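Listed next as structure tokens is one chain, alone, in the form predicted alone.
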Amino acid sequence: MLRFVAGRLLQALITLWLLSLAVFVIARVSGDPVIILMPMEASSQELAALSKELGLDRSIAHQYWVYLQNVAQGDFGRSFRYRRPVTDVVGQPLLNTLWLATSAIIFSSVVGVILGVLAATNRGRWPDRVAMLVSLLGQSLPAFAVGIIFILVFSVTLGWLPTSGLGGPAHYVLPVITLGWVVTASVTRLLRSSMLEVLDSEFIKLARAKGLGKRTVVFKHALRNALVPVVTIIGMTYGVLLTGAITTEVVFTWPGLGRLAYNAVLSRDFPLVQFCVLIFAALIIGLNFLVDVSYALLDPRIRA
């Protein structure tokens, strides 16, 4: 098992140092972000002299063993734009989208198994085509199309939630639906397929047999088994949640990572698009480090 988790945690590192060099190589042939960050009146020499601060007036290689350097001292750089270093910049907004994504996972966590159960116990009635249409809408519209539409009809039309912002509980309606509403069409299809093969097997013909209620049986003994591989995937897709916020975050003005790096971006802040980039790949890789052992411990056959 030792053996296992020591391989998987060596995959892991291999593939957040090449992500890295990847990242960084781009960054810089992007553009140049002296540019940018002087007057559009500087003169040559004080955009040299700004290359030269920045450390950007060296060859790539160079700059990346610079940054190796300093990465194994816990040095990710400073901010280009916020003259600060990049650990300080990304406290709060990594903060705000781990609140985002943990709420909308939630979300479409308990509406898709309401969902799923309404659609698998009354196959081809009403309830199982509404919620195969709620289903196959999320997985068909983008989330900065949903996130724009749903401004325009509850905040701008009806008037009654906030257009944009951080603030009360109202500022979370709107992002974590859409947010979440994705994963509420994934919850929703597999539950409704997981459910109707379990009504089906032998057990539940059995329950039935033996007088139990239909509530009895649909909760108790068919949800428990059919909530298996819907566990499965809910866990999964919490990383892209997180990496997929950043296009809710910028429909919102969300104070969060994803805005964070979506301005670094444009901007061409090359230490803190790095260091977003980097959390990002971390969280889904330790998520899916996690998964694997999580598996390896359930099965003794996956360790070999």
The other form holds:
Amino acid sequence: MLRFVAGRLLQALITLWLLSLAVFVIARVSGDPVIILMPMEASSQELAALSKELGLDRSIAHQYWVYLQNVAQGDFGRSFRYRRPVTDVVGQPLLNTLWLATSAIIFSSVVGVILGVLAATNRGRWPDRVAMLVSLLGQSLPAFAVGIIFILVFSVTLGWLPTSGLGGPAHYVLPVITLGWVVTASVTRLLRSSMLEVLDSEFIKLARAKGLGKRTVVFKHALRNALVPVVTIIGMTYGVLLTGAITTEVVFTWPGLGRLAYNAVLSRDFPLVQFCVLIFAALIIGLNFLVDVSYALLDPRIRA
Amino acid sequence: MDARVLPASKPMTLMRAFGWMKDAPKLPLAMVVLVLLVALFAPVLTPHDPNMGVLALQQKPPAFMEDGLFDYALGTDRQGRDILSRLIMGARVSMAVAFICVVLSVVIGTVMGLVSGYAGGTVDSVIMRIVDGTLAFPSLLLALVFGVTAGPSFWTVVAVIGLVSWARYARLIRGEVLLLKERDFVALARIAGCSPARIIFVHLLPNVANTIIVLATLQIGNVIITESSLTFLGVGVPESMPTWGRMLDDGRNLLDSAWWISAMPGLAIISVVLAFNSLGDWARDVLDPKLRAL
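Counterpart to the form predicted alone, namely the form predicted together with the partner chain:
Following is the full complex, with the preceding chain placed first.
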């Protein structure tokens, strides 16, 4: 088991390193930040001076070497725009994004499980149709369109909920539904099909034959077994939610990591972009690692 | 030596594909055919120039509303451009992006998955690490990095979406190949002296075709959503090409006075993605029930 965990950890670290390298190269090959940072009328000497100050005049290999040395000392660079270490800039937005994504994953797991159970136990009847429609829509509607429609209906027209920003629980409602709908869709679908499979199995028939109540059979016997694949999917989509937060955060002007990264890209703030992507990737890779390990704990066959 | 080893299931022929399409859900199929035809013949179909507005006709409502004009059936936008014409040209852009991206990711993903699953060992580990990395990559963020630094362009969008989405194909196909390669027909092909390339492309490929078809149909909806999200964030295809994502963004601040500017492209996105996803759902149920979890 220890060997398995160590192996997976090593794989995760290699993946993370490859990603950081890819971002580093892409960000430097595809454009020049100096032009964006300086005013339009800046002379070429001024541009060159800034380039030199930021170390952008050296070769990419040399820049990467310097970057690696700094990272080893815990220095991930300074944001060009905020003129502070990126590690300082990222803290609060990261927390805001984690709050949003966590609320969304809880919301969508709960709603998804309810819809999934309803759909499976009422197969072919209207609760099933409604659940499948909700999930088909969730997979087909782009988050930004949903967000705009929600703002138009619930904030502008009805005035029930705030349009944007961070605040009390009311501020969470629209962004959480917008962000979580896709996940609700996949949880519903997956739970529905795995419930149907379990409900059809011998031990459920036995439980029914024993005369157990419908509720006991559905919740104690079927749901417990059907939840296993759902838990894995939830673990993995949490990472997807984190990055999916970019559009949702932009639509609702949520002060999170996604919006920070978006603004950093627009102002070509290399060190900040690099660090944001690194954090996003580290979160996703870390989550996948945890899913893998917990899976191996549950199922010894995987360790081989 | 002529040992013909039949694959486990017959590959899809054109005739079979037609007979099979007969049972597809009618409405989504009609929608998909319609949008493909519109995309194909877009330049002939537009009633007005999609990029030239008439200043006197700004923000005209659709024909069915009071003050609407029959000549501009779905209304006009802030610059007096015909929304219907822009939708038609937008269909062409969206479909082109979707088609090229799907082909790109199918080709890369299938080859990688087949090779990785069949070769095993170091090759497999290396390819799977790349797949892990790609799947862990925040694709929207990558698109933003590319889009802003390289400037908005049609090909940037295609490259970014295509280069990120092949990984899902690779992972699923590898999994199937791992099971398939233990089967007798592969062993027989090997004994008969087939080269690895022949086994991979002649014997294994037809057996993963169903998975590819299902994934591809479901991916189209995703690509349309991603492309419109990128355009919405300002890093999609350039201004000169009308796309549904940009049209939606154009009307965002006019929702209370001229809702149709955003509503029409919004409806177009939703119905086309819904159609492709329902077709994909159906194809999955028919071809490959194992993939239900997708």
